[in-house]
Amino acid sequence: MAESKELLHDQYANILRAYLEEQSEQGLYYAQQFSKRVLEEQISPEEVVSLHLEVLEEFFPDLPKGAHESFELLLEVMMGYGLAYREHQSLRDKTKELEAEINVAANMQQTFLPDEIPHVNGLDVGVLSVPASKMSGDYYHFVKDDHDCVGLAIADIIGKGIPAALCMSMIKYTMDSYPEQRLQPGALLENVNRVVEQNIASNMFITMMYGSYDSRTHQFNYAGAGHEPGFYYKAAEDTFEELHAKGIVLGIKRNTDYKEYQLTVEPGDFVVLLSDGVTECRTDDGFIEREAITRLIRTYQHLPAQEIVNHVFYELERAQGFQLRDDFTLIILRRNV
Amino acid sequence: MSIQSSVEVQTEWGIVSARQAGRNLAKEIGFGGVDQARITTAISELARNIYLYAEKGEIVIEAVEETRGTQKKKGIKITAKDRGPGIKNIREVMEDGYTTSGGLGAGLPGVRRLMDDFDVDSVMEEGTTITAIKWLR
């Protein structure tokens, strides 16, 4: 520390020296550089005013009157910026940790999400999910039983963030819980709004979407908790329809029933689930308009499932200058020609 | 080294008071212009924190040695004492940012930045003991 310090006070003596040799711009580069340095070694601002006292003195013993004096009222003036400076290191210490714990947090997180989209003859998936900070309120989840029969949820917790985050562990371990009504929407979303109900504080809510697709049959029976409407694609009519669930929010009401929908999948036609960080994707021009999300599906409705998925959210993202305002994700099943 | 001074902190005379108490010690005791400027620095803070809240108190400023093995070592304790209302969530007020004076860094974190030693103890609606230690290097 000693050493350094030394190391500091010659630096400055050569660079004031030379300076007030020739006032040259290259002396005030030296100067900044030299600023550079006393930021990298932590020196506070009133350590700087006493370095320069002391160099000044060397070269002029005989300094007029006052002006000693005068910086010793500088250096008490410099306190202040010294004390900013020490506690802004300090906060600065302490958002790093916070960013590591928050980090690990988010990778836990990410534990609770499907490793990978279930293979299931016929069906083609595609999925994107990604959060608008680094913990995420929407959850996706897929399963797939022996019988090649799939079940996919898409639940939003209101409020974006490490709350949310929180609250969607309980959401998976009910989803685990029920193995057996995977493929029964309605009385699984009455038993997940039992969990969420007894469970979540009054203010927070969580809305939900759950279908089961049968590859047997090609039935798409859901049900939904109050979430964002998705949408179906008829192949044969070459159109888009609301995928529209009526059903109370997750967590308000204790017995809810909720009403079970049924659809028979025809070759080509795909389902779309979607969390409302899509629909509520807002542009220059204010919120972008359902009908413009399925332009965009349309778009790239000739390629894969993970590849429209992919396109949509880049070109939404694109629209919102590369920032997100809310979690993001999207779900296309589509059974194959 | 047995100097000690004592002043009450009522006004802000009082604090000024104070520095210059703790100025002209540590000056005594060795200390540079910088350390000087933060020893008195944090004087003033803990005199505000009287005058502000606590309406009155003291401000006790001594010299101090310790021994370790041969090594001795000089220093300067500050000790202000008031009979306030006590400062209900301590770690609430060591934290930074939480200000309610309104200065970037002051208060007790940057009382405590300023010195080496440093401690609180308060009991509400008795009052509060705060010591804080600088030593010459």
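For the two forms, the rigid core is made up of the largest set of C-alpha atoms that agree within 1.5 Å on superposition. Positions refer to the first chain, counted from 1. Here the structure is a predicted model, which means the values were calculated and not measured. Compared with the form predicted alone:
After superposing the rigid core, the C-alpha of Q301 moves by less than 2 Å between the two forms. Once both forms are fitted on their rigid core, the CA atom of F287 lies less than 2 Å apart between the two forms. Y314 is not among the residues whose C-alpha shifts by 2 Å or more between the two forms once the rigid core is aligned; its shift stays under 2 Å.
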The other form holds:
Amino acid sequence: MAESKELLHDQYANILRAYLEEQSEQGLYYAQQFSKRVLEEQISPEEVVSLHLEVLEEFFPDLPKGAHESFELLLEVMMGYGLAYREHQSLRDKTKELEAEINVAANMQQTFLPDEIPHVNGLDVGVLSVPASKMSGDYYHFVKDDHDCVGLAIADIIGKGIPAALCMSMIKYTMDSYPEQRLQPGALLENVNRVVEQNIASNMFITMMYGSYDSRTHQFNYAGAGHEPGFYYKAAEDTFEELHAKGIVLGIKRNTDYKEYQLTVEPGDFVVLLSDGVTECRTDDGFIEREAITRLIRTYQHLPAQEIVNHVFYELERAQGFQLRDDFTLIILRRNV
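Swap state to the form predicted alone from the form predicted together with its partner chain:
A lone chain is what you will see next.
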């Protein structure tokens, strides 16, 4: 350590001597390189000031008393600055570690989402999920059985960050662990609810809506756990209806029954599932109305389902100045024939 300080002392003395003699740009360049080494070796600002004073006293033994005392004052100033600087560096390092953890969690979240939308003849499905920040509290899920029956879920985790990512993993693997019931909405929500109630913190809750579409009978069965109501479009009447499903949020009460609802999906009809980041879109004029969502969907309903959700997202994002304030998830399931 003493040897290292001696080397720094000699190096700085040579740099300062050369600069005082020549005052060249090269001297300033050497000083910049020296500052990088100082940072690498974590030498405090007050130590650098002390080093400068030592070298000056060697060069100018008759340094005026006032000049020497001014450096003593500067040392005191830099000691306070050095403490604050080290605290700042520590905080920055911790922030970088946290950002790295969040990036890992965000990447992990993506693995929980479906890689592709299930393909079923006569069924058109579109989905888009965009987080407001790196971490999302929204979750969606698709599954298809051997009979071309499609199950779909949408959930909103009340909470953000890494806890939300961990909670999302629990939801996914819980749903995957009940293959024989995964297309029975009420039973699935009851199972998920029991797991959630036992395993998440008391200040975290999950809303969810789960539905299953039978391509043989064209029946859509669904149940909800406190989730944002969706919409159901009836092509024959050219009208939108609220898709309500009563049920308390997941995680409140262990033994909870979830009522199951049923719709017969006619050609041209479609189901809309969404998160509250869609319906609670905030503009400068306040929250938009749910009717504005259906108007947007109606504007683009002649397009394929995926293009509908893409256009709706763009319009709502633009209305917010391209700055999402909440996670956005929108799913459309339409029967074509």
